[in-house]
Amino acid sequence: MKNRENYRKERIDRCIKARSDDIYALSSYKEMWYLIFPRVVPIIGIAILAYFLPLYWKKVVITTCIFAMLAVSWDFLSSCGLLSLGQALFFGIGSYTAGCLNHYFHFPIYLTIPIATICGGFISTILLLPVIRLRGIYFAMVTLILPLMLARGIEATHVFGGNEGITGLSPFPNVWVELTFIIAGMWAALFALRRFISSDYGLIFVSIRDNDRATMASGINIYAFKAQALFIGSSICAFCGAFMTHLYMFTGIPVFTMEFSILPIAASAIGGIGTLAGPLLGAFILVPLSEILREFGSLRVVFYGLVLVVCVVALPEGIFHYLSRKYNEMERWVRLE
């Protein structure tokens, strides 16, 4: 045991962040695991579990990943200022427009997902522009009202296969596919958002969401801004649809059901709102629990409600702020000079 008259306790992180959050003076391997492992520990240990479950399992890890996708989504869309409600709207559009390029102009699956993802991205975008200028629960009524009305709109036309939507899409090769390919696209999609967020441009949208007339008063259209947001968030969700289009080869008025924008709203109070990997947590906890609730029947939905409540009461912060904030507590020994 170490004599404590020779020692005392010291911050693990003290000395190692030298400038911010992104630049750190590491005089050690020590140190440089610190802060490589809570970064490389989910990457490898989702890998491993997506690759070594059930069949079954592995269908609820895409499912997860595509979840956790459009939390992050709606979590950089508030941290720049836009309260969405409408997920499901971005999602059904980037679905629709996959299974149209390819049931009707027979584009393969590699060209259906990313051209979908720019187009669903770009009609979002168009269809929320006249509205724009709205802010908090006005702007989110509308993105929640959006994705009712198309939903009704192609039940009453009948286009693109009315109820019945459209089937008989282009599916993936494999499962292993499947799992690399939206495992791949969550993982760039959250240190994308990560790094832009937090990048020079990237604090021009955080300032829109924390005083958006003084960001006007000093000569920055924050319209215009917005509408970036709005396409970066929207072309995520939009990715989902596209792939989930393929996944289940087809795609119908179910894509936009509500459980498209509660459940990533959900995840990211549970997660943690405004750090994007908090939705992402969210999202890894609320849709395996769903799945394990299952054979509850009815009760599920008051055990699935009860872990939301006591999850909000006892950790309001988020689960990823309370974890991020004990990791950054912990302590060593260091002999005293």
Contents of the next structure:
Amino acid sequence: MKNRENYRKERIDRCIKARSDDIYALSSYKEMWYLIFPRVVPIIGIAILAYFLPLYWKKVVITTCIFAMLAVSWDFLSSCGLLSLGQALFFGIGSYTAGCLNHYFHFPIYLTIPIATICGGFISTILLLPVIRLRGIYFAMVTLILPLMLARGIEATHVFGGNEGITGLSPFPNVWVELTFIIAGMWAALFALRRFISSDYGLIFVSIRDNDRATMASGINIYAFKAQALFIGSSICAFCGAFMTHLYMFTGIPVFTMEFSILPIAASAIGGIGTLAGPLLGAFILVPLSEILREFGSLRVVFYGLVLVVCVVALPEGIFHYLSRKYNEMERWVRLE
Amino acid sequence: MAILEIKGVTKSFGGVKAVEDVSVNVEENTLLGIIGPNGSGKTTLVNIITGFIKPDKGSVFFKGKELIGLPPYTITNLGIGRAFQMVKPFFHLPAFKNLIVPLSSKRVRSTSGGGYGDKDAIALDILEEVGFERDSSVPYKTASVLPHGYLKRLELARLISLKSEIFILDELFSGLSIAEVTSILPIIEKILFEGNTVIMIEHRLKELFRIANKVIVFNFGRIIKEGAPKEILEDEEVKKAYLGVEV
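Please supply the corresponding structure for the form predicted in complex with its partner chain (the preceding block corresponds to the form predicted alone).
Then the entire complex follows, led off by the chain already shown.
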């Protein structure tokens, strides 16, 4: 290295966003590659992984994608100031909607999933509409209770198959369709939400999280916006639920288990809250990790917990925040004037 | 006719009467100053006007329309803008994106035709008006890293972008240096010059009394004196309650 005394280390932000999102990027191949690289690599990477892995791991990728979507939706809701502990609620409602449509009305699979997505979002929004004025932990408590209530309600009243659930639903033709379907859905949800939340309309959702009183004092009906956010977030979960129903050809009380609520939060915490892509990354770390740790038997939870703790302590901001900061910064030595 | 009529507003929190039987008329295109010791009910009155708190009794009329019972966003859309004492920017957004939120409100959309896409340019114009240097990086910085002075200006910019008719400024000058205050004063004078009405809660009496048309003095939730700045300064009761005996 040259004589360091006359040099200083300069750190600059590439700041592409501030200058222009579109035109500037097209001015050179280098800048285009700079933008495309972090998007294309995971897309291709997951596609290759998914299609060339053995069948067991293909199934793991499918489960991971489902949890990744739940995590993205959780992060979207939290970006709008809706702290949810009840992804299982949205997930379960989607699952039961698809199951019932298929079982009682014999709707084909390509109808049940879209209908369950929309209806699931709609029903979840209606259910939570009375408590949409609540903030933070109070809203979270309601979302935590509702899936438990629904599960016990179904168990007690024996509707929709009661304890046994509904079995023998129509499956997907083969594993390739399953894979393509869920991976496409996941990327669509991620990129659509990321674009949406950085649009002028999406900024209003972020502003509600930052300060709902100031948003109200800006003439925005925050309850209408919260309801919209709830619909979008819960629709994504309902889609996952409907997909899983047909994947396992079964729907029942297990769709309301806490795992569907808690794992997305853990994934968001280690991936980086508020980025949407971070939770997806987190899910792709946590879910396969828990599969790999299976051979440790009872120690699995210990190692799993250890990884979680290390991640949260070492990178409290989240892995994605860290990576994107390192990627967007350039460091170079410049001569002192 | 008064643009804002406050009639017999009362509000108590538990046993404390925060605001008791307050009636004020605010004339159009004037600057009303509200002063009083801490905890005397000034901010509670503002919260009642802007719909954040429901009063126990009384009513507020804006251009003859009753405001009590309306949610805060509807009152804002009617044209009553309110700056918070504790600045409340959207911390995760860049300064100019902070203004996208008020620019997306019903009021602005209905008055400007709601053209989509040029909001950034409007936001930058307004920020320049309140003293964000356009060619520097300040308007593009995230609100969480901006100094206090800029955040106060941002509050003001929010009200300007809403095209408010009544600007309620709750201790806008608190925590600002004299230099900053003197640079914000012309902005307030310009707002008045454009035909708007301003209500200022302020502890900086020197600056306030220079521009106010009328001043009311609060103590223990009641108005103890109402009048032109000069009369207020000479009033014995006010001196005792607020200004200190030696002035």
